[in-house]
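Given as structure tokens, the chain that follows is alone and in the form predicted on its own.
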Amino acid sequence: MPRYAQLVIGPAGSGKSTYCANLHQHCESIGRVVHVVNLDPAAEHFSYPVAVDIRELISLEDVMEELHLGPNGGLIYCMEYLEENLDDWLSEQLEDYIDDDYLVFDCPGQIELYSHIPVLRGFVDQLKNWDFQVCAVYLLDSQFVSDMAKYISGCLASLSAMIQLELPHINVLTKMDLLEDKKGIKKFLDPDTRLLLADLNQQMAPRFSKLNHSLAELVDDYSMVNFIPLDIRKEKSIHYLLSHIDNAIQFGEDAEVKVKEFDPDFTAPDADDEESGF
């Protein structure tokens, strides 16, 4: 039987760390067991109990104290020598965690690691070859989205990962309990390409339209790209958002039956709390 993992990624900022922690809270409350493992070399506080930490093997302050790298160079060095001991370290930490076991995989905030830089493309694939069921949880921050050209640029920057990775892939858009617009964030979540390049076409001069009107039918063509919203403070929300996930690796019944056992009177979000997720 194989064993489940979500590799949580996304640009600094966007609250990996602050879903990981609420996640495992929401799997706590419901009688759901998820391992966290740290993967930020850079990392320093954590809001949850961390399985497994890089940080053990190699931390970024060690590598640009002892080789002289700045943070970007340096982090791109941990994450490489991790790569490196994927088969020695790695694996005996988590040679513990049998069939049926669920992590989930705190990443770094730099974008390049998976846009292209091959360094988690080769953790993935020993990861499936460890038998893990994997889905790349894509988060931005949802007030990045505030109007068509960011929402453009997130979406390609997601594309990047999702070509890069190669899983199944989910894109969140997080900090909805921030957002004053919340109304407003909806036409982002399915856009309609028409309506999105008209707005492009609005914001920016007229040398432009032939660009926005490539990367609408980009964005078009790879219809996966759509998001869900997260709003932490809400437990539906939290709930709707991790179903999806457990479809894309086909996370077995057993979990749903651990949910109704230990919450009975837990309920779905109904169809406005799924539509908007808060």
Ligand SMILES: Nc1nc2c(ncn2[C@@H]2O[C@H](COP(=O)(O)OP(=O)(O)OP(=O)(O)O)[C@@H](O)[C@H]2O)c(=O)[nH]1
Given for the second form:
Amino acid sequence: MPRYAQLVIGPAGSGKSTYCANLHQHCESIGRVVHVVNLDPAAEHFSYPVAVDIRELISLEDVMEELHLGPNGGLIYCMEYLEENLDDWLSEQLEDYIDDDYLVFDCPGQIELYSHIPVLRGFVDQLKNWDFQVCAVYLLDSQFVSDMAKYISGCLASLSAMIQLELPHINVLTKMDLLEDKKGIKKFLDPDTRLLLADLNQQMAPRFSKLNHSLAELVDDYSMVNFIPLDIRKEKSIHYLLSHIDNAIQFGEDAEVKVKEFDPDFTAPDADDEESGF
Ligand SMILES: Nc1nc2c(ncn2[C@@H]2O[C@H](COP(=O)(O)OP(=O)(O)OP(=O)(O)O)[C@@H](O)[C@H]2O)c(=O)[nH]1
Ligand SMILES: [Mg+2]
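Structure of the form predicted in complex with the named molecule, given the form predicted on its own:
Every chain and every other molecule in the complex is listed next, the one we just looked at coming first.
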């Protein structure tokens, strides 16, 4: 039987750990079982029960002290150490989570982990070897859409993670509760790239127009300009996102949904704007 996993990634502070906590809570409330794994060796506080914790293998503080590394170098060292210990340490930790189990990996926010350092790719390949069906859930702070140039850079960062990991990939715009202009954001969720290009060209000097055109085309070719908005205050919003992720990893299609206690009153929302809680 396959097992299922979400790899929760994205820039520092984009809301990964908060999402993991809210997802865990949401699943509890609908009687679904998910286990959250902390992969951030620098994490200190958790709002979810930690099923497996990288800090039991290695702590960033110790690495920085003993190897005289800074926080970023130390983090990379910890992740490489994890990669070396996948076979013995992590496989043993995951032994308790077998058929039909659904794990959510809360990753660190260092952007280099998702761009050019191959550690996460090795991690994902090992999960696949262990029969996990994995989805990358890339979180981007909705503040990124306040400015077109920021938005394109957010898309490109997500694209580099997508190319590196080669997983089913879902982009999420987080912190929707902080956004004042909710209507204005709609054009960023599934936009027309020609309009984006026009905006970019308007914002930047004419000498960038050829580059802007190439970037917009690249983003379009990879069908990357597609985000699901997430307002963690709303159960519907979390449920809507979860149903997209479940679909991407075929959860529930070829396995029995593992439930603690089924809530017959809970109805799944449809995929329109209203029901997505946005
Ligand atoms: N208003 C609001 N704040 C949020 C939301 N999600 C996260 N935050 C806040 O944003 C900050 C960062 O959230 P985290 O969940 O720690 O972000 P992270 O991506 O795990 O951060 P790193 O692990 O450091 O990369 C915290 O102060 C959260 O309370 C949200 O949906 N709405
Ligand atoms: Mg975190």
